[in-house]
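Below, in structure tokens: the form predicted alone, a single chain.
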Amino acid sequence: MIEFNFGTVLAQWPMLLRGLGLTVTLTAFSALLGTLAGTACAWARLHGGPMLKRVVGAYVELVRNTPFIIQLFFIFFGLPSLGLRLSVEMASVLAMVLNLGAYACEIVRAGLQTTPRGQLEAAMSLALTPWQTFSRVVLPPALARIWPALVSQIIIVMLGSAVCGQISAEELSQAANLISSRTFRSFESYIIVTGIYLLLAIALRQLLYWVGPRFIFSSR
């Protein structure tokens, strides 16, 4: 019969705390960043020059179609081998941000592609800048739009960051590996984590869809 021992995994907490921060900290610059980082793509895939086009282009589809740990790889190791050497959270947090920006300049240039014509023009017979007619006409509703596909992909990189365990980085699977290697309770381990990543993905999406109405893409 087996027995379970979830106190010896809890005795751990300060490792399942500091795992969890730095989880949280990486989501928090790479949603931040990678969500700019998306808009500005998008942006310059839709109104930016040919090569512009091209450039933003060639970095989508090479994202979107390799894999994340490769990503993480090249940069934490890859990148040395060109002078410039990235601590373990710098690396993560660029890995991500480079990740999720490639996502949400997709994510957002189709939000941006279903503006009725009839703001444009509302815009133009305003007189407003082309930077204005963007910032306030153009993003927000379409933000509004797309806010729900854009906060799934935030999750799925906060997901992601399990695999910055992979260069060492201290955030909450790497902790379940600690904690699993040091008191043999590898089940409870993993369940007990499992619950964690769960509850910050709620809470994550719920915290998104409070925030983006309020302060993003506010009506007012």
The other form holds:
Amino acid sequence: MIEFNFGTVLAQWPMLLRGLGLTVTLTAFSALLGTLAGTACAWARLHGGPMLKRVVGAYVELVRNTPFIIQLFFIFFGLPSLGLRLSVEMASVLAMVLNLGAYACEIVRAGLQTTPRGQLEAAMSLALTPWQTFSRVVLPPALARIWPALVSQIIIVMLGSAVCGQISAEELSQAANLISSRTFRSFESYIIVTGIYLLLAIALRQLLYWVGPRFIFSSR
Amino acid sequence: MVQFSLWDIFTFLLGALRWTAALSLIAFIGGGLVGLGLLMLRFAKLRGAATAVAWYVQIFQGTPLLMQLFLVYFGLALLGMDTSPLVAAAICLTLYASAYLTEIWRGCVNAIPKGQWEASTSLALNFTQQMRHVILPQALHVAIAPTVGFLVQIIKGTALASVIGFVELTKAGQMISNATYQPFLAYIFVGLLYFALCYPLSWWSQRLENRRLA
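The form predicted in complex with its partner chain is what I need now, so please give it after the form predicted alone.
Now the full complex is given, and it begins with the chain already shown.
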């Protein structure tokens, strides 16, 4: 009979808590910056010059067709040879922002493209500037339409941050690694941390579904 | 000190690429079979089956693949089984792929109009016959594009098998990086090889999607 010992692992709760804190912080930064970057890229792909469109397109395809772990390793281990040395946390956030930015770009673009023509004509007839039209007329309903997809992508990036432990960012998964080597209770450590991730994913979805309609786009 | 030419690095990485491809193929085929079984469970009128499958999907989609890998790796050891990284990675990625594929295919089955179910029921077809002759052939048509798209997801997922020590493309890149002290070059090569593997699939999936909607 296999004997489990969850108590030994749970006794290390300060470590779990610190890990959770960093995971949440990394996610908060990258969700915010990634969504902004994605929106900017979506705008560029629709309204930018031909050169800009091509550059952003290449970025999106490159990121979407390579694994996150390679992007992270490239930023953390590769960039120093260009003279850009980042801290573990900075490298993690940068990798997550670049990753989310590419996916969010395509998601937001899909939302922007479904704007009814009549709304653009209405905005034009009210003599709104292109920026006003984009930020007041086009973007909020587009965000409302693609919100569920965007939230799922943010959750995927949050779960992906587990990989940041591989460059020794002391987030949740790294806490599991440390606890497992300290207590020799690998399976229990990973079960507990996996459970925390699951709860975090469920809570994050609830939170973003609550925040979105109230603060980011007001749906009435 | 041994010098590695670019050609040495490239051929070493190409050799490792085979293992990425092999693991992806195992995960896709295994995941497809398990996923199809789960899909049947999802739609069969069995008590609790739909909820159980929904939880299965939620667990795999709500936790990091990396943690799933560790759990399978150490879980197999607890069960007294051989914990070769390949076996653990293959099992884990199969389960992971099955959860996603079930969910993707569920959407495709749901896209079939309800009238098709009703019509086939009124023809006195049983559940297996309905699925076999009426629903799945039509759902298959919808499912091809997202399924090809998900293959990209699986290939990228295999990169994490490097963490439990399976020598595929990512692990090979780490080894090259350590041996040559040229991480910049190593990870650019590795990234480009993944891109070469994934981009054609993304492109194909996109084309299938456009053709379907056209």
